[in-house]
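In structure tokens, the next block holds one chain alone, the form predicted alone.
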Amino acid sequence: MNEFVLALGWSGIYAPMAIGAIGSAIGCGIAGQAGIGAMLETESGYGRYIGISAFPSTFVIYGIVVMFTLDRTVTPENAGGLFGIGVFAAAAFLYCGIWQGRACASAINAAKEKPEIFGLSLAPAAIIEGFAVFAFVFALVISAGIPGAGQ
């Protein structure tokens, strides 16, 4: 039983990076597909489409930082906390990555038709980023209370 608990703790440490990378990849893929489609239909603005397509890549960065924050010797006493913080932060990064990719795809499609609303069309993607930042900050703050930090 102790080994299972320790495995959960290790999963919690690495989940934010791994699952955040999955969310970023899915989001960038969704937005990238919309960007490529927009490039076929327009004569300019290619850089904007590529830039928007890369927006969801931030979630893997948040995951890496959370992973390093949680990195410590896993014991039965701290495994539950590591698992809980890591997996729930990872779930937030995954969900935000996918939906930010969808929001970016919509922004690309809107900016393709009406270039003058380019900046405004990014607002939903920025709001989704804000929710990921909340999860990121809370994971960092709460992780300070888990035993074993600073070893």
Given for the second form:
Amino acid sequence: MNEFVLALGWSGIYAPMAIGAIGSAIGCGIAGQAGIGAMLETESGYGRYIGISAFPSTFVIYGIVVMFTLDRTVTPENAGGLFGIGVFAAAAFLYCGIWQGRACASAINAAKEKPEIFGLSLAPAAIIEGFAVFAFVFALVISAGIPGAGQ
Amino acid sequence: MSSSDAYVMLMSSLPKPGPLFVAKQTPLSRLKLNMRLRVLTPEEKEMLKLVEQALLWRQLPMEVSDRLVIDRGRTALSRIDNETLQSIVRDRLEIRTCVAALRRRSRGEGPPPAGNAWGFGRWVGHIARNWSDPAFALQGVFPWLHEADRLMARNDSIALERLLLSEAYKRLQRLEGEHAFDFEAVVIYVLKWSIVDRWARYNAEAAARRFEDLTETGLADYAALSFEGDVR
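Next up, the form predicted in complex with the partner chain, please; the one we just looked at was the form predicted alone.
Full assembly next; the chain just shown is listed first.
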């Protein structure tokens, strides 16, 4: 039983990074496809499309930071906390990545037709980023209370 | 990743087709559109073809019977397994049924007898029962019927065509809001493109006729000049 609990603890440490990377990859993939499609149709502004396509890459960075924050010797006492924080932060990063990718795809699609709304069309993607930042900040704050921090 | 994500690139590569009645030509040619649509699977291409065949009558000969048109619509509906696409085909054919009824009435004909193949959809019997009502008692479903009846009575075929195309376009636009990056969005785009193309072609034909008239008027007696300058 102890080994299983320890395994959960370890998976909690690594989950934010791995699942955040998955979320970023899917998000960048969706937005990237929209960017490529828009480049087929437009004569300029390619850099903007690629820039928007890279927006969802931030979730893997949050995941890496949360992973290092949670990194400590896993014991039966702290494994549950590590698992809970790690896995739920990871789930938030995954969903934010996918939906930010879709929001970016819509932004690219809209900005292709109306370049003047380029900045405003990114607002939904920025709001989704905000939710991920909440999960990220609170994961950092709450991880300080898990036994074994600073070892 | 959901299956809808596969359409992100395709939809992003398609320029906006509108605005209707303002655009002098479609934003991309049919050849270019077909090239973009090459990313669809064979099943999707077949489905798109079915929808287009059921709705685009330009290729049909003038002497085609009502029965054949109705059968084409029914065949398409039975083979389309997508609810949104079914509703698109059904709605358009029902609009045409209403217009067919208006035309029959404007020619002084009475309601078609029951069992006679002349229309398509839910309102065929209802229209026959309410033949004397200007909008066949369907103004709640088709608010434009009164206006269509008025335009038909005035013999204003251009305004009537504008009204019908804008109604069809509006219905597609409403559905477009529910479908951003999926196969339905692709079909809606192609149908909107077809409406814009149809209107643009009307304008081109009118312009060609006008040009011909002006040329004839301008050249007057010299219209038949040969290359050598000899009047034939």
